[in-house]
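This document starts with one chain, in the form predicted on its own, laid out as structure tokens.
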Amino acid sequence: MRVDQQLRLDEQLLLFMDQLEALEEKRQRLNSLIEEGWFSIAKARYSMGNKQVSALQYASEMEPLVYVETSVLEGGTAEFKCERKENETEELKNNTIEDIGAKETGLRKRINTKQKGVKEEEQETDPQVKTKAESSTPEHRDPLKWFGILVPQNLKQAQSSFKEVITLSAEIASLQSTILATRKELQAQMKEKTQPERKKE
């Protein structure tokens, strides 16, 4: 019982340290990708200008294009994944493209000079229709399009850079999670070690 009481706290501690080293070296991942994030802002801001890039060209509304979703395991531990928005936005936009042709497609009538009358009341509607249809589709949902149509490659590293630390933070979450409940289970292991030798004494 000693030595498998043993060969289990050993290999608790062991993958303690290993998710202690990981979890260091995504630390140090995401400070280097802030670091690159800011400094990638700091080169577009000196190429464009100090008020080209800056909260003044945020968008009056604005939806989130990633969502971090939690769950709990079944150790105790929480998971954070994060899921983008973009894809969907996409698939919107080839959608609308498709519609658009399909319907604009066909053989064209001459109209009278009796249905001039309805072909005007079909073009008051026409415009409502067409409104409702954009604002449906979310246009310009990349924040980079705030900045303008032509921006430098600067400000699209940055952009990259953060996403990716976006995912970095939801991974570290979720790692230091782990730790907390390995470390928890070390801590009763060592218990349970040290009370049968209190016992013997």
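The term rigid core refers to the maximal set of C-alpha atoms that superpose within 1.5 Å between the two forms. The structure displayed is predicted, hence computed values, not measured ones. Numbering follows the first chain given and starts at 1. What changes on going to the form predicted in complex with the partner chain:
- Put the two forms on the same core and the Cα of Trp146 is off by 2 Å or more between these two forms.
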Given for the second form:
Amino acid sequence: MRVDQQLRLDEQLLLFMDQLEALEEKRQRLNSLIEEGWFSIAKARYSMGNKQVSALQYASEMEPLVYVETSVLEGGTAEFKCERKENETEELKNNTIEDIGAKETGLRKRINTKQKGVKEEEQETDPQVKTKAESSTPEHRDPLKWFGILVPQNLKQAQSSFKEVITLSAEIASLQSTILATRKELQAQMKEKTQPERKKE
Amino acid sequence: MPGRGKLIAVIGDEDTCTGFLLGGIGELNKNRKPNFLVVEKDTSIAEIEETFKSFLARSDIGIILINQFIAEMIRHAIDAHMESIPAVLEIPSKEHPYDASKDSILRRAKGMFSAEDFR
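Other form of same protein, the form predicted in complex with the partner chain, not the form predicted on its own:
Now the full complex is given, and it begins with the chain already shown.
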């Protein structure tokens, strides 16, 4: 039984080290992405002006576009999964397809300003999303729009860097939780290992 | 929105908050308190701690991102937080690069080993 215990302990230790290494890698990626984001913001600030890229630009009403699904597993570890609010645009598209007609040309110019936080959306379907979006959910704006209609590429780059950071944060949070759980288990097993020895003494 | 998952909160300097808000995590409306705090030179430690504790108390926040230098100011509050949700993630700031030896989570993970254990 002792050999069994020791093998388990070794396995746990190796797992722990692997997890730490994975955390280290993800952290480095996170840190460099954040730094890239800051550089892009600074460049955008340089081209747009100091006051144009600051907390003053924040909207007075915001709705989150990213959510994190949390779940607690058996061992007490928490798992985090990042989810971006992109599905709603798809639903709206289906609802409003019949509505549009003559309005299309008039609204065409305003499409991009009220687009939801989804860059991949095709231009043609935008007018349809637009009318519904305007009437029911005017808050669903791409935060990029707070800084103006024509924002420099740098700001968009900053946004995509931070979007990746957010996804990575969820992964790191899960990993941190797993690491703490592994550590607890290791400690418990170490105690188990030392206690029977003391009993023999 | 209820039942749609939790929010990500951020406590950081202006650029950090701007970045994350650009990423789309911000919530601000008349009824509810914001899920972010922009820390400036004149922000008091008490205010930071109060905001941090209020984020912990909220059931709709899953992750709290905080600049490490701010985390240092309220280290005692962060160390006292033992639950797995919300998770606290320390991120670097422009003037203070990330230091793994200061991270609460890593300190807890490191503290377990001693020479005795390997006999």
